[in-house]
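Coming up is one lone chain in structure tokens, specifically the form predicted on its own.
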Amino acid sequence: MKNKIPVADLNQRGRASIDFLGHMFHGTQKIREAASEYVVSEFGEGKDLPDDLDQRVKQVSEYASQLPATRVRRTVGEWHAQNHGLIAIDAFEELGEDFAKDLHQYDEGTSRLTHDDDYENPYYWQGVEFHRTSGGWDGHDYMGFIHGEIVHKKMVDVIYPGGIFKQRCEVAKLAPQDQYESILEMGTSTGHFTLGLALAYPDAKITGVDLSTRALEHALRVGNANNYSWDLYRRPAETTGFDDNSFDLVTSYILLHEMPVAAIKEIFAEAYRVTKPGGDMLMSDVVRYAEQNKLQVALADEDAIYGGEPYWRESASADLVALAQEVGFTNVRATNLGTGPYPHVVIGTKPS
């Protein structure tokens, strides 16, 4: 992986500290397989649990809930959740004034940043701490890299050994042509799919929106390190304020469960509108209900509840090939990475 933004090398509080988060996840796996086949055993695929979805998440919680495994597993996660952003916030500032200094001198190179102040950010974004994350994606100055270098790397590589960017690639290998003159990424976060994207399709002109000042910050400090010559905004999805048929693939990676349905509509509608005559469509996001039997239905929602993931449902349960089919792309598809149901890929063209 292509990342020459300055390494964290945490002190050794933080640095433990943060070991440790990632290695609870290895440490209670047992704990975990354990509530689950519990809870298998007891219902199976969910055949004959309730339809309605609140009625069915209360029944397998408060089943789940007479067993010690799964009191021990909530403690856990809960704990985990109220606390990985914090700790990983105290680890960052451990490492002193001068590292963050360190960080500005790829504030300036050959990609940019522009901050379009007139956006109002979206209803479904004020207020909410996607992932459980302390204050939100800009609750500190270096957020961006909070997240994106020690969040991710430190943590989350941990549980899943070098899948994250690895998936990020996969994905934008997906699009259906080999090149492409200019991608529009929607919700570039800190630039983790961006680089992926820069990595599969090397002669490609790269713009990218977010709603994270932060997040655009650092990523904007990965393409400058790189080399890169991204073209970033502050802008929401719904509405780039870019030109019709500017873009010849327009994407996103795991960004549609972080917003309501109505959002995801309009995104989808925006992404027709910027995408040229016979450009494409690649978007990716997290299994469908559809995809899945009523019982891991159920569990997956409980999780979204407890995961500070206030769209999960109503986005988990949207069909997207539908809703890129009724804004006007065509051959529209679904497909998965391997045999897994993770992520969830859609794909079409727009027609020339």
Given for the second form:
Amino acid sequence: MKNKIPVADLNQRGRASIDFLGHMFHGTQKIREAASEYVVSEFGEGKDLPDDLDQRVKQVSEYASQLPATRVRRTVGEWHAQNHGLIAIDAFEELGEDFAKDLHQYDEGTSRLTHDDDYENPYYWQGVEFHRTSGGWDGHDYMGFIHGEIVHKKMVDVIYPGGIFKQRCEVAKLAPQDQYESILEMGTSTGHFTLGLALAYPDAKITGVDLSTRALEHALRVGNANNYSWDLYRRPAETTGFDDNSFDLVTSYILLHEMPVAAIKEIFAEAYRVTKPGGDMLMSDVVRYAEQNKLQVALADEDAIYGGEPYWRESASADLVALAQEVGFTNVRATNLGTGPYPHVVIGTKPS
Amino acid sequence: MSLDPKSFNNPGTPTLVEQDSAGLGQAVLTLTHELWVVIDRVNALEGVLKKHGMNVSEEIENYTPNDADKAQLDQRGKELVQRITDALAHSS
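How about the form predicted in complex with its partner chain, since we already have the form predicted on its own?
In what comes next, the whole complex appears, and the chain from above leads the way.
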């Protein structure tokens, strides 16, 4: 992977602890399968389950609870939810102050970060610890590194064979045109998708916005370490402040399920406003509930409830194609990588 | 479901119930056994090395397993988790 930020060689305790989180995932595969088979054998595709999602989740959850494997699966999941962030923070702090200081050599360079303190964080973001990340995205001075380099690259990559960075690169290539001059990324986070965009469209000028200062600080360092000229701003994607018709491509990756539908609508409207006529939008997110059967939706919804995803239900229930069309994008279509429904990618064009 | 998004920070996941306590006891003892084996092995290893004049604590701190070691560790870690969770899931 292209990334010149020093990959942390964790100390023994941190390394073993992070590895253990992977072992927890792989070691519980059998009980996860048993728990899944138990509900599928009872409910099938869930055709007879209630239409009301609260009732459906309750019915499936109560039935599933009868199986010890389900209760153990939930226990393991809860331990992981409570501890993965703390373990990653500990692993980082064990590296010592010198390691942290060394990261600051990447604060200056070809990329730029602007903190716009005039922009208030929206209500749906304040105080929420997404993914049950301890303290939230800004919960540690180096949360960007902790989340981007330790959680993503040492923990999540183990769970998703092939790596999530590869997936981001492949999504970036789904944009309709071969090259873009200017790209706006909404929800830059620590720069993973930004890097994918930079590799896919090497001549593009990339601008990124996000709400998390700590995540953007890391994205800045990734940009500088790779000599990219990224312009990063701490601003909400709903009100970016950029001029009308500024970008050839406006895009986001796995951002939209972290917000209510009202905010998604605002973001799509903002995307339309800042896209140049003839330019494109590409927004990717989690699998739509409309693409899943009733049982799958109930199980996904329960996972979201206990996984720190307050907006998953309403976001996954939204028709992103329709929302994109409502704000004016044309030739809007949904696609994926051809390997399954995840991620759900919506592509459209602003009329010339 | 609560409409307050902050309630998702600590959602009160239902986990084990009273009837799991027998399995829990088994799992804790299985884990204690595994932990003791590791403590004893680390102690033995450091003792043997010290006997040969090698103070390795710092090197251990910075040790990174090679690919073969890593694969073996991953397998053993997976098996350990499987033993503990099986003890929990099959003893209730």
